Every structure is written in C-alpha cells, then in structure tokens.
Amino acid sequence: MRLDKFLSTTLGITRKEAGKLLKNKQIEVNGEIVKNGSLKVTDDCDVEFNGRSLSFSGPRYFMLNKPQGFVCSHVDDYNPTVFVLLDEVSPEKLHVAGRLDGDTTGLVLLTDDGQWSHRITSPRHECEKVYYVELADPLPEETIQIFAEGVQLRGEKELTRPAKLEILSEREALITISEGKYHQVKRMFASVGNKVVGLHREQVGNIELDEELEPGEYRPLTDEEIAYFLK
C-alpha cells in the first residue's frame, strides 16, 4: 500500500492532509523521515507519526466491483485473482465473503472478519443475493412461478429454496436467491432449458454495488453496511 493511503486510513485523514504531514517531516518509516507518499508500505515497515507507531486496528471490510476473468482465491495457476486489485497492507489476510465464478462480474465483499463473513455464507442465515442475468433464449413468464416453487438441480437431492425472478426483457432478468450452491444461478436456468450468457451480482443482503465503482475498483464499506451483518 502507498504510504499516503496508509496514513489516510490509519489516521482518518485525507490524502492531501497526509501529504502535508509528509512535507512537514512528521512521518518516519523504519527510523527515517520520509516525504514521499508513493513509498510502498508492507507489514515489515515501522511507521511513526510524531513518534507514535501506526498500525491498522480492528477488522477490515471492502466492496469490490469484480471484473470478468478474475477469480476469488489467493492463488490460481491460470487466472489473476481479485486480491491483486487491492492496494492494502497484508491483502493475504483478507478473504472473499461469497465467491463469484471467474466469468461472473459485480459485487464482491472482502474482509478479515471470519464471523462477519460467516453470516453471509452460512446457509442458515439465508442471506439474499441479487443477480442481473443475460440469457441465450427468451424467458417464458411461467419461469417466475417455477423458480418461486424451487427447482431440482442435477446432482442435488433437494429443491432449491424459493427464488424471486423479475423479467426485464425477453432475455434479461433479475434473480434473488438465498443460498449459494455451486454455479446455482446458471444451473437453475439450465434446468428450464436456458443458458446464462452474462451474470452480474448487484446486491448482497442490504449492500448494493456502488455504481461509482468501475470494474476493478473497490472501497471500504460504510459503518451502516458493516452493521447489517452484525445484527
């Protein structure tokens, strides 16, 4: 992470204010005064502000607009991971709360708070997720009722939980599910003879993807967004 961003995060100030601290020689890294805000800070760095050691405190929470082609794991032999998009100290300590497939885009939540992410991913909490879907073939109106009753997926013993389907056009829809079976949305539409050609997650619980985030960009969650899964 850049030093100016590290100062902004740990001190709760703007990057412009962090730049002033650097200019005024108030910041030391590993015992030396540093004025360059672009200096990369790692776990091994000892950063001090007027003699006071700085470090991240408490868990971290982020939303990311995941681009296509990135995977939600720390290591992959063939594809880039979402963690290379993060300019954060110790990104390896963060994990994804509810993964997306490599070809699926949209809202990804990242944290180092295991209990918080468990409330999103545990089936018993029935956390709702909203997806925008593009389909290969026209979508019959009766699919709404079929999904509301639950469908039988190949290899599964039980029906899916009731899902809400809103048809936007003959090949576009919004679907809300409250579980996270493997490739669930794609398999649900396959069960009614259709094929998903585009999939984008728009919402998890009450957390909606920030429209200002371009693909590959991220931001910290607000206190209100974090609190939703702490209830």
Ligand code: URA
Given for the second form:
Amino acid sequence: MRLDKFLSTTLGITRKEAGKLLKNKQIEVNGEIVKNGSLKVTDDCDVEFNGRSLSFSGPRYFMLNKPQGFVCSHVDDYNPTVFVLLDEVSPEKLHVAGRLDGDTTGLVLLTDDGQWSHRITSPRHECEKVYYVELADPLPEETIQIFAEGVQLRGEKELTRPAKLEILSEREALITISEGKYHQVKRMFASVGNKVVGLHREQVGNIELDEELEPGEYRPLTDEEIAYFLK
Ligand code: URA
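Next up, can you give the form predicted in complex with this ligand of this protein, since the form predicted alone came first?
After this comes the whole thing, all chains and molecules, with the earlier chain placed first.
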C-alpha cells in the first residue's frame, strides 16, 4: 500500500492532508524522514507520525466486485487470486467470507475477523445470498416450486434448503439461497436439467454489491454493513 494511503487510513485524514504531513517532514519510516507518498508500506515498515508509531488498529472489512477468472484462494498455480486486486498492507492476513467459483462474478467480502466471517459461512446462521443467474435453456415456472421445496443434489445426504427463485426472463433469474454447498447454484440448476452460463452474486445478508464498484474494484465496508454480522 502507498504511504499516503496508509496515512489517510490510519489517521482518518484525506490524501491531501497526508501529503501535507509528508511535506512538513512529520513522517518517518524505519527512522528516516520520508516525503514521498508513493513509497510502498509493507508489513515490516515502522511508520511514525511526530514520533508516534502508526499501525492498523482493529479488524478490516472490505467488499470487492470480483471479475471473471480470479479465484478466491490465496494461492493458485493457474489463475490470479482476488488478493492481487487489494492494495492493502498484509493482504495475506485477509480471507474471503464465502468463496465464489473462478467464473462467478460479483460480491466478495474480505476480512481478517474470523468470527465475523463465520456468521456468513456457517450453515447454522442461514445467511441469505442473492445471485443473478443466466441460463442455457428456458426456465419453466414450476422450477420456483421445485426450488422452494428443496432439491436433491448428487452426493448430498439432505435436500437443499428452500430457495427463492424469481424468474426475470426466459433465461434469467434471481436465486436466494441460505447455505453454501460446493457449486450449489450450478448444481441446483443442473438438477432440473438446465445449465448456468453466467453467475453473479449481488447480495450477502443485507450487504449489497456497490454499483459504483467496477469489476476488480473494492472498498471498505461501512460501519452499518459490518454491524449486520456482529449482531
Ligand atoms: N454457487 C455456485 O455454483 N457457484 C458460486 O460461485 C456460488 C454459488
């Protein structure tokens, strides 16, 4: 992360104000006065403001608009990971709260707060997730009832929990599920003989993907968004 961004985040000031502190020689990195805001701050940097050591306090929470082709794990031999999209100190300390497949796009939540993400991912909490789905074949009305009753996925002991299906057009729908089985949405549509050709997550709990975020962009969550899963 750039030094000016680090200062604005840790001190709660604008980048312009951070620039002034740098210009006034009020910032030291590893004991040396630094005036260049583009310097990269890494985990082993000791940044001081007027002699006071600065660090991120408290847990971090972000939403990312995941582009196609990025995976949600930290390491992958073949694909870029979502973590390369983050301009943050120690991105390796963050994890994804509810992964998406590589070809799925949309809302990904990232945090270093394990308890918080547990409320999203644990089946016990039944957190609702909303997906926009594009299908290869027309979607019959009766799929609404089939998904509401739960479907049997291959290799699973129990039916899926009731899912809400809203048909938007012949080959487009919104589906709301409250669990996160492996490839769940794709497998649910496969179980009724259809094929998902596009999948985009729009919402997790009450957190909606910010329309202003282009694919690959991210922002910190607001206090209100964070609070939803602290309850
Ligand atoms: N269901 C899927 O099939 N894939 C995802 O990425 C998310 C939900």
